[in-house]
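Presented as structure tokens, the chain that follows is alone, the form predicted alone.
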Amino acid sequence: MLSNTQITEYHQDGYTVCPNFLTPDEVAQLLTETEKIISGNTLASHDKSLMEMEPDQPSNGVKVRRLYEPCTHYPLFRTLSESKKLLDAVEDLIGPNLLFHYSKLNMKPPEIGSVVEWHQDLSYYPLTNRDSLAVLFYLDDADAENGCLQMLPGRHEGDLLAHTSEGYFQGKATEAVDSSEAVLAEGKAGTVIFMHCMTPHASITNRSNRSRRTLILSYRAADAFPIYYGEMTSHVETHTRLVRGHRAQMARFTMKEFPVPYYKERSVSLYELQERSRKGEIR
């Protein structure tokens, strides 16, 4: 369970950070499996169904950019995602009634882990309310030089901000960040952010020679059912599953209108929609 500080941040900044949830063992657990998951891959040998590679290295270069839906393919993830201890935290701040979304682990490299551009969850898939979540679990130590999370707090209760330009979604913020206000969320292995759907954020460059690993898992409530917006709306939903408790019979409407996200193309990550988009190539 969380905090009443923590529940409290949460509502009111757009995320809280937690120190210690996962425990050295277990984060050394995590990363072995990574390690097993990702040995033997190059960029030029690679299964792109369960993994991206960063694109600016040699075609026999290792270096992996994310692990796609770990939650579903590997048991120690999974076990993960459905443990008591992380469900409790969550249904503080969502309800009781709980589907698992998404996964993803990304690897951020030393000297060469992709910029990731500020955005809003909620943009790519928009939803019937606010009540999801992502949780970030750092699995490496992360501060500024090791391109950790920047977020906008209390930025979550607004309008969403404009992600589209020539009529497609861009996968990133296409109007102007105020980003002077930006916390960094350092934190050690095992701290774990728990991040609003609309809270803005991004991470820079890794520009260490240590490695950012993070585990990011999505999280909502069962009543938040997806709005149609084409093809990319069955992929997003492919791993969807309930967790804890009932699933809804009616949906839950909090919002009178949102914008819809017209992908241009089907795109199979947050990294190569927003690269396509800075080389001007969605339009």
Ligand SMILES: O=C(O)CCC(=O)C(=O)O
Second form
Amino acid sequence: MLSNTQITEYHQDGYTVCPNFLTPDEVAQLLTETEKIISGNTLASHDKSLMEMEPDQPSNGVKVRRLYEPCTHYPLFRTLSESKKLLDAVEDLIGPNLLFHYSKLNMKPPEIGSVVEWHQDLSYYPLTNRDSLAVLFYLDDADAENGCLQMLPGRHEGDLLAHTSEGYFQGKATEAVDSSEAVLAEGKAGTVIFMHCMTPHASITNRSNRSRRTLILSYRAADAFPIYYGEMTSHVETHTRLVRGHRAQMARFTMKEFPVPYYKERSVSLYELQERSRKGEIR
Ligand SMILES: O=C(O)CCC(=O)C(=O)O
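Having seen the form predicted alone, can you show the form predicted together with this ligand?
Okay, now the whole complex, with that chain kicking things off.
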């Protein structure tokens, strides 16, 4: 359960940070499992259906950029996604009927970990309402040096920033973001951030010699339905499951209109999409 202060903070700022949400033992178990999953994979030879490697390393390099959908593939992560403590907190923020939406583990390895440019999650998968959030679990101490999350407080209420250019979704804000307003969410391993789906966020390259592994689970209210069934939506929806309460019989609409993300082609991740956008390939 979250405190009233945390709930108020989430609604006012678009996020709340909870130190010590996971015990050191829980963090250690998740990291041991992660090491087991990635062991033996290299840039030249890895299971592309389960993970993405950092591209800028030798072919025998072992630095993983992201694990795809850990809560679908591995029981330890799935159990966490359905744990009472976590669902109680999510319920405090978006109500009693909850869909698990998707998961990923961003590895941000030392001295290489890729940048994440400013974006709002709802731009990727527009829903009929905004009761959707990401839960970010720091599995390492995260700070400015190793690329902790940065967010723009209080910017979750308005319109979506532009994420499109030349008619195609770019996976990142295509209008200027004033990062002088950004708040760095530093935290020890075990810290959890509950972040609204409209909160603009980003993180820089990992410049340190320490990892910054962050597990991200997304949830939404059961009456929040995708408004646009492109190929990307159909793919992500296969991971969606009811984790608390009842399946909705009615979709709840709270917005008159919302930008549609036309993906130029299927992309495996935000990293790849943002890279292609930087190279001017999405047009
Ligand atoms: O790992 C991060 O710093 C942010 C990740 C993120 O925004 C995402 O994967 O959508």
